[in-house]
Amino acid sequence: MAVIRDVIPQLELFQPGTADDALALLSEHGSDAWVFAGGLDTLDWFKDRVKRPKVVVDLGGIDSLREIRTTADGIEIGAMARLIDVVNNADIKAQFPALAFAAKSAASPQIRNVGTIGGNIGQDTRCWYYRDGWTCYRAGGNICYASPPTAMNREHCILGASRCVAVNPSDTAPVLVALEAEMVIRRGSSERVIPADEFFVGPEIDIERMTALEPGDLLMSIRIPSKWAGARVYFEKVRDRDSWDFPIVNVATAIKETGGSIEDVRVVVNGVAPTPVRLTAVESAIIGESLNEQTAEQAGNVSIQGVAPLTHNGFKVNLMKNLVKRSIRDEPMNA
């Protein structure tokens, strides 16, 4: 298949300065539209021809979105604030470690001091097949050219899959649905808040989307309540290369204790399904066990259960029992 680089298709580019005016051209263009936050996953689209919409709206110049807010209930941040500013942050490192450090976690320096947490979290999958403009399921297509035992499907899925197999990228999203975030949503004038964990779409809703947003909805900030503040909350994210690497597997595990018992968790894996999945099999089996290695190597054994691993992606399964276990048992790492 011949695949066009580094020419990108003839384009209408809008950079309004509020977001109402975004929310307008949104509602005026519809699917025609392309919502341009930081770029770095929009950029890699347009040169290769793949996604060639006719409009693009540019975020950058909506100061409003960029905001980071603490609230009487936690802290929201606007969706166009930049990786680097989660990270130093210093609300969120003082409430939300774990956030802080998946932001610091992914892609480089020069990609954190660009990309939006936004973008991070509504990035689409980066399924190689899919991407260089195979005409997959995903693409509108009827096929999963990953899936056949003869495919590279290393970095594919071994939970969820429904024809596609491609996972979630995010460093970032499984941390958001561990701490019961939200996401404000606006379409026009209205508003509507959905869960983060309902955020996410899976391919056995809509197999072209990986997320709830539509042509004309903004994702206008991310609210994580105070719940989980100061909470004992874990990420770590396994990649080929420690600069920039997308996730082979990550986890985040938020636990409240009580007299070193667990009284309240949530355990939550990304890049092992076309969404971050939450292990609720594994809250249920050791929620008012002891904080201990006995509990972590129960939680690893649970966390596997049900996993259907590909031709090539088998090692996924020892590692994400082994990061679910490391959750549980090792001290939370701060950025």
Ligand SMILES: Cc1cc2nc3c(=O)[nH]c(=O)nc-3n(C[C@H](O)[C@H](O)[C@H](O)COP(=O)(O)OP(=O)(O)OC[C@H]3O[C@@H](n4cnc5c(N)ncnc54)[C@H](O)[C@@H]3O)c2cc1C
The other form holds:
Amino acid sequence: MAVIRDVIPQLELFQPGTADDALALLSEHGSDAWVFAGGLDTLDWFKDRVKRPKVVVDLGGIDSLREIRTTADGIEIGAMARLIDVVNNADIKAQFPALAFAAKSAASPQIRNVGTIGGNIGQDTRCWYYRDGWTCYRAGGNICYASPPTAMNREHCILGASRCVAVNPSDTAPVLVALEAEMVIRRGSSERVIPADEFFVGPEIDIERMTALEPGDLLMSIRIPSKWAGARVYFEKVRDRDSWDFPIVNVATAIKETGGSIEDVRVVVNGVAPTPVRLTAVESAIIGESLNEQTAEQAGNVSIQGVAPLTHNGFKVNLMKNLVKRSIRDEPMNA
Amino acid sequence: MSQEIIELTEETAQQGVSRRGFIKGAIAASAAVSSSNYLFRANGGALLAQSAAAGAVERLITVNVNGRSRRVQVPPMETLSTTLRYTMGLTGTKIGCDRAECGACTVLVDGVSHYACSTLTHTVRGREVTTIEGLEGEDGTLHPMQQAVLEEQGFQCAFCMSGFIMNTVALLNENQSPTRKDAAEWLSGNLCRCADYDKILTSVERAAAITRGA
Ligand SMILES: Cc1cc2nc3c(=O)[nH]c(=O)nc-3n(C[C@H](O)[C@H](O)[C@H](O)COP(=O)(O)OP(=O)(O)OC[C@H]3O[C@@H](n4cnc5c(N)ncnc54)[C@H](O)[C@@H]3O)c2cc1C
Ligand code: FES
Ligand code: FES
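Mind sharing the form predicted in complex with this ligand? What's above is the form predicted alone.
What follows is the whole complex; the chain from before opens it.
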């Protein structure tokens, strides 16, 4: 852990009551502004004085952003819905239980009482070199401290690294990618809607960000189309202890089957790369196949093609292989 | 400048102030003064800056703690644990990690468990905060969980205790017959460095029994 410096430098705080006011503030202050949702990722950065925006825009007073509603085509979750709201929402539990299960697997009860779904997918990586304020690539420098053979990189990438080897730590993100969710983003008065797989960006696109959100942007909501409602969606997370811990690897697999064979499938893993990764090679290898042990085995084997583990995280390769296999072989747990 | 930060309208002439209460008040005032110097050094004149834009916050706010509304000066980036301990003198709330990782600072906000170290005081305006100091009844009756902890000797060093008790209060408000497993899961956001988990869970069971009148 970083040295504890418990007094946060005095930044200017705004608590707008409407999304329009928040958007105006974000446009006005651009890259000097920081969006504050539940604050559980944010406050670490401020306490450690690693991130020092000038202005903080707290979304907590904007009630409309907390709504979870059913729409003509699925469910729309306000960015400020808390993880506990996602866990308990009856419509989400009925249609997308894997999402409620993933939200429940994140962090600890007190964090889920406050942390939001928008913050969960917007959260930064947990790479400790970066979080402790080392001037690595992600912090604008020109080195990665986690990739040399002597580095502590048990939790880092086995896939998709590009200079930076930090991973995306979100538990809800892979489920949202599997369910083909869309992110509704506003900037000023314009709105754009982007698919979840494009929302998460890797270092090859922008090494200093984890998502497509840019200064001035506000994530408004997450839309989950009804396409996968009621389908067989498997989520599993492996972590060091049963509370608090981030995923070492997690998997979200959505399957539509007809007559025992796989009609449509999406397989997504997280904790292994800078973004949640959709394993398209696995998907094409098993589509049309029977939903059985052999297919599951094959999926696991394909999932690890091309992995590039670091000094201390080779174990993640087997972990991912077995999680992918289980996600196809076993019934979803979802409770 | 130090005046800026100390609590403004907290009643100082309360009747029958206990000696302990008085000493606490004095400590709170001096701690507030020193942290004010710290803030001032760190940030120069910016503390005085106020913006008229929509949503700009005032620093003099009302916070409802344990059923009392208190007017306090709160810098925008102050955490609730800091305000409770160093401005209000409510030192029953502990700060362990200051990073949402231990639960020692758990308090209730509108009945829901929050890590006070990771909550900005400005976000609880207009809401009800309950700390360990607010559990005892007017007549001195302990909350069932406080009573249970005494009877079961639930904690060793007890640094984690306020957090566990507050989170258990939230649990018992929802479920008066938790199993040990329910309780363990509910309390999984609280750590005990003395590893008294077994006794803590036994205390929760007893508290539930007292609550049910069993
Ligand atoms: C000890 C600990 C353990 C944890 N364990 C896990 C875990 O196991 N699994 C897991 O998935 N997560 C875990 N987390 C992360 C936790 O779930 C997140 O911190 C939380 O969900 C973030 O939500 P928040 O509302 O507090 O976000 P904040 O901290 O307020 O925001 C996080 C980021 O998202 C941005 N942001 C948030 N909302 C918006 C919006 N509407 N528009 C634009 N930008 C936005 C913020 O600017 C910020 O950059 C853990 C966190 C802690 C502290
Ligand atoms: S002090 Fe708040 S969780 Fe540790
Ligand atoms: S009793 Fe010592 S930390 Fe819990």
